[in-house]
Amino acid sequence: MKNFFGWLGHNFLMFLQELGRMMLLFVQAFLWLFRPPFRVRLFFKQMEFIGVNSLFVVGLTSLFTGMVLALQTYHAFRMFGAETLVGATVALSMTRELGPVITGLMVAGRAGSAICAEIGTMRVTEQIDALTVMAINPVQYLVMPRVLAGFIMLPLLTIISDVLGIFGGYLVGVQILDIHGGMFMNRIYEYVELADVYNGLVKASVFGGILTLVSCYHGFYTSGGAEGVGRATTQAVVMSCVLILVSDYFLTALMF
C-alpha cells in the first residue's frame, strides 16, 4: 500500500511538472507573437502543413462519418416515423461535436506526430542548440508559428469537415434511403442555429492549440536519441487525443 501511494504521488508530481513546463512554453510562444522578428514565411508554411495538407484525410473521414451517422439514425428514427429528422441530427452532430473532434484527432495523428518528430530530431541532433548559438530563439522559431497555425487552421478545416459530413448524410439519406430532399434540408434550417456552428469552431480552435502545443512540447524536451524521438512522438499523439476528448466534454458543458 505504501509503495502504491508513493507511485501515485510520484506520477502526480511528474504530471504537475509537465503541465507547468507546457504552460511556460505556451506563455513564451504567446509573448513572441508581439516581438520582432515576425517570421511570416514560417507561419504560412505551417498553415500549409497543418491545414492544407490535412484536407484529404479530414475530408474523407468526415464524409464517411456523415454517411454512417445518417444510416444509423435513419434506422433508429424509422421506428418512430421521424425519418425526416435525420438531416437535423447529422447537421447538429457534425457542427457541435463530430466535426471539431474528428478534425482534431485526424490532425493530431497526421500533423501532430510529424511536428513532434521534427522538433525532437532537431533536439537530439543539437540543431536547437545551434539555433540558440546563432541568437535565434527556438521557441519563437519553432513553437510559435506552429501553435498559431493550429489555432487558425483547425476552425477552417472544421468548416470543411462540417460541410462534407452533412453532404455525406444527404447522399445516404436522400439518394439511398429515399428521404425527401426538401424535408431533409428544411429540418436542418429549422433546428441548426449559427450558435451551434460558432461554438463548434471555438472548440476546433482550442483543439488546434492543444495538439500543436503538446506536440511541440514533447518534441522540444525530447531526449534519448532515436528511441527517445519515437517515444516522444507516441506520447504526443496519445496525450493530444486524450486532451482533445477531455476538453471537449468541459467545452460542451460550458457552451450548450
Second form
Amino acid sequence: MKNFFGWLGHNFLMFLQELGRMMLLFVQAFLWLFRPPFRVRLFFKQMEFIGVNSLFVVGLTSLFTGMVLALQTYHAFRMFGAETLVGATVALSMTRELGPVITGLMVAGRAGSAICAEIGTMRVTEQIDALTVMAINPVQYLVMPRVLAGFIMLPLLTIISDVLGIFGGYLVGVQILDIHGGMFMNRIYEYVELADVYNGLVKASVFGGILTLVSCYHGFYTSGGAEGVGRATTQAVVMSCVLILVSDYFLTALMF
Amino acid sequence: MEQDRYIIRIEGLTKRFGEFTVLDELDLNLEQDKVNIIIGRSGGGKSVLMKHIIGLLKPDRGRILVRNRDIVPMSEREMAQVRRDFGMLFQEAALFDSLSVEENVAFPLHEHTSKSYKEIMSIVQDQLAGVGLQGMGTKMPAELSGGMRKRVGLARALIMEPKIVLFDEPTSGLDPVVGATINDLILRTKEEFGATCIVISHDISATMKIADNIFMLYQGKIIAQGSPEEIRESSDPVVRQFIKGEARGPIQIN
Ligand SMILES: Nc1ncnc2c1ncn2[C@@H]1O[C@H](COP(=O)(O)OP(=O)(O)OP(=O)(O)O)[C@@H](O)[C@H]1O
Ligand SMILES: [Mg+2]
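Could I see the form predicted in complex with its partner chain next, after the form predicted on its own?
Let us now look at the entire complex, which starts with that chain.
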C-alpha cells in the first residue's frame, strides 16, 4: 500500500515536472512570436499540414458522431414526444462539446503524432543540433510555427466539424427518422446561441495549442534512437488526448 | 601575443554522462589558421569534445575560450552570435531530410545573408562541384550514399566561409580518391579563406600529411600533441601503438 502511494506520488511529481518544462517551451515559443525573422512560409506549411490535411478525418468522424447522436437521442425523446428537440440537442452537443473534442482528438492522432515523430527524428539524427550550429534557434524554427498553426487551425476545423455534425443529425433525424424538417431547424435556432459556438471555438484553440505543444515537446526531448522516437510519439498522443479531455472539463466549468 | 596564437583555449574541461567520465580535466589550445587534428580511440570522446567547442554540450567543469571569451556561461543568444563564425560537419552529416541537397547547402545563405536566389544558387552549384557532387542538387538526402551525404554536409559547413571549421571525421566512409579530394579541400579552406580547421580523424596517414598540429585524446585527456614529426617520433607507448595501429600494447580493448 505504501509502495503504491509512493509510486503514485512519484509519477505525479514527474508529471508536474514535465508540465513545467512544457510551459517553459511554450514561453520560449511565445516570445519568438514577436521577434524576427518571421517564418511565414513555415507557418503556412504547418497550417496546411495540421489544418487542411485533417479536413477529411475530422469531417468524417463528425458526420457520424452527429448521426449517432440523433439516433440515440431520438429514442429517448420519443418517450415523451419531444422528437423535434433532437436537432437542438445534436447542435448543442456538437458546438459546445463534441466538435472541439473530436477535432482535438483526431488532430492529435493524425498531426500530433507526425509532428512528434518528425521533430524526434530530427533530434536523434542531430538535425536539431545542426540548426543550432547554424545559429538558428530550433524553438523558433520548429516549435513556434506548429503551435501557432494548431492554435489557429483547430477552431477552423471545429467549424467544419460542427456543421457536418449537425448535418449528420439532420440526415438521420429528418431523412431517416421522419422528424419534421422545419421544426428540427427551428428548434436549433431557438436553443443554440452564438456564445455556444464561440466558446466551443475558444476550446478548440486551446486544444490546438495543447496538442501541438505536447507533440513538439516530446519530439524535442527525444533520446534513444528509433525506439526513443516511437516511445515519444506514443507518449505525445496519449498525453495530448488526456490533457485535451482534462482541460475540456475545466474550460467548460469556466465558460458555461 | 602568446594568447592571440590560440583561437580556442580549453582549460580543465570535465564532462560526465552519469557516472561515466568522458572528458577529465582536459586542456587544449588550438592554433589560429592551422589544421588541428584530434586523434584518439573510438568512443574516446572526440565528438563530445567538438560539441563542447561549439556549445552544443555544456561542461560540468572548465572553461572554453573562443577568441578569449568564455562561452560556457553564455546565453543562447550570445552563443548564436559566436556560432556565426563557425561551420561544422557532423559525424553523421545531419542533413535536413525534408530538404533537397541544394536546399540543404543553401540553407545558411538563405538564413543569414540577403543574397538573391540566383546568386545563392550559383554559389551552391560551385560548392557542390567542389565536393564532386555536381548535378546532384535536386536529390533528397535519403537517396544518397553515406559518403555522398557526408560531402553534402561538408559543402553546407563551408558555404558561409566560416573562420573556424569543425570536421567530425570528414573522410571516414569515403573511397581513397574522394578522401584525398576532401583532404585537399580542407587544406584549401585553410589557405584560401584563412580558416582554422579542427578535424577529427581516424586516417593516420592523411593526418600526417595535412595536419599542422596533432592532438591525441586518451582517457579524457590530451596525452600528446605536436607537429606530425613530433607525434611520429613520440616515445609515448600509447601514441606509438595508436599511430602504428598495433593490436598489442598499453591500449586495451575491453
Ligand atoms: N548524449 C550522451 N549521453 C550519454 N553518453 C554519451 C552521450 N554522447 C556520448 N556519450 C558517450 O561518450 C563517449 C564518447 O563519445 P564520442 O561520440 O565523443 O566518441 P568518439 O571519440 O567521437 O568516437 P568515434 O570515433 O567512434 O566517433 C562514448 O562512450 C559515449 O557512449
Ligand atoms: Mg565521434
